[in-house]
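Take a look at this single chain, the form predicted on its own, given in structure tokens.
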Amino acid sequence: MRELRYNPLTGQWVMVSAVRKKRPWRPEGYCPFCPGAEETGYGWDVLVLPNRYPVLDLSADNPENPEDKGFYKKARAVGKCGIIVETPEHNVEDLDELSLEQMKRVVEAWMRITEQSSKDKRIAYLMIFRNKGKEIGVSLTHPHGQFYALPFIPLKVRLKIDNSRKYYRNNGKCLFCRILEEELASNERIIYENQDYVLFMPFFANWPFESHIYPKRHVQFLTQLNRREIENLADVIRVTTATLNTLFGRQMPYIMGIFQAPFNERTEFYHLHIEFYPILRDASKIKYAAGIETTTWEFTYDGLPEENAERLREACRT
């Protein structure tokens, strides 16, 4: 059974899958990611494989969920779920292992799929995330990210927009590029920069070592980016990794998102941004999202931002 039900109190649907209880978890002397597997095959650089227990179904044999008559509702789990293996090495540890080439085929990667989610009317919002670390409940070592091709917009996601829409109507301005201003005029949290990007603590940071990428250019999806902003995206992203795994002299597990345009509004105003969430506060302790962040989605940040970029600019310095 795979169903959405929305939750009337905060307007989010909810996901329900069924089948994801069968999920494996880490096994023991086989990989279905390694090259010769029953999926994945030989002679491939990245690849996009279906998620094997999705909670999102585009295929015919998925009934219709119509809405429910009475107070509840509930729809159709039309969608896709997909795994991106990032390389048919087993050990690398993280994206920063990966050659710069290697990086730029995971980023052209990510661009096919935005290309071919655009296309199917019944996708509203593509997210593409990455899940790193036994701490955050990864189940498969392979290096691999994956997405979630959706037909709503994910509240945050609708929280962003309305507000970028109204400071845009204010203003006339793009509010991330507001923001990419601010930071570059303080440079109090300015961890790295490239030609075509900036990699930075958040002056609103809710993780110890919360890190946002923005493009300099005002683009709304990956798919706009060109030839030399992919291989300096590719840049930033091996930065950004290298950096969380140098800070704490060990490999710092955390949670990226992509976060691109909504496929079905017109959001001229938006802006193409990735963020990571990494959840140690040290090389020992977790960072959890405890009382107050779990039932007001509200964090609170146990020192100053400015401190902590500046020991992310040190690791990125070493």
Given for the second form:
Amino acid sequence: MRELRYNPLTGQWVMVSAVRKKRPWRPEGYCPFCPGAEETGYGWDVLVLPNRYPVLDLSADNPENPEDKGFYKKARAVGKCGIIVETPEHNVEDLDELSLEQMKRVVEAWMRITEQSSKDKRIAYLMIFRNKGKEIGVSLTHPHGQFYALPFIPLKVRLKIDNSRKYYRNNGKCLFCRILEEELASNERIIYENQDYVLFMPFFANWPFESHIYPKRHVQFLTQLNRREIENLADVIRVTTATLNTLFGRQMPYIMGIFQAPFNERTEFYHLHIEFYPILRDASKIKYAAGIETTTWEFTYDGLPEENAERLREACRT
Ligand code: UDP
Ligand code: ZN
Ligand code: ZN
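Please show me the structure of the same protein in the form predicted in complex with ligand UDP, now that we have looked at it in the form predicted on its own.
In what comes next, the whole complex appears, and the chain from above leads the way.
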């Protein structure tokens, strides 16, 4: 059984599925993503697999009569959940341990997933993300990312689209390009820069060491990247993770998300970007999204973003 349930109070969809409960929790002595496992086989560098416990399914036929609605709205949980196994090596802790070549292959896998999802009219939005660290709650430690090809545009993404559309209408300019311009001019929160990308802590950071990657070229999708931009994206992701893992001299648990434009709307004003939400505020202290964050979705920031950006810059130099 799987279905989408609409929350009329917030305008969000909840993805309901009984299969999710069956997923293994940190199995010992067996890894489903290692070479030679049931679904993996041998002779690969990067592997894209369907999630075995998907909350969305392209053949979803529940609820049986989505049109036959009472007060509450339901929809079919049509979509796809997948896994990107980023290396055959089980013990790699983070993307900074991959070679540049290997990281490029991961970026190319993201591009292929984007290409495929964009061709399916039922898919409205693709979210590629990565959970890292046991503090985040990963159930399998083999290096992997995930993707959800969604039949709707998530609320947070809709807000970003609406606000950047408004900015574009009022100013004839991309809001993300404008943010980049501002960051480069002030140079207060820039952590790293290569020919094609800027890594910085946003002025409005929520997490103590939140870090964003913006491509310098105004593009909406990973599939628009050229050879050099693919290589430089691999570079900036390795640098970002290395920086976060150097900051406290320990592995940094984080969530990463790749924000591309939606598929079925004209959004040339939108701009591809990647966000990292590292959850540590200190070597042994976690910043929890607790009371105010969870009740209101608004964050408090302990300290000054500019000071933490300086610490990240220092870690990056190291
Ligand atoms: N999974 C899978 N095949 C398996 C075992 C697990 O596809 O044989 C999926 C599982 O459903 C889960 C993901 O692998 O979604 C592991 O993801 P992670 O630990 O990052 O976080 P989770 O999704 O469990 O919160
Ligand atoms: Zn493994
Ligand atoms: Zn732009």
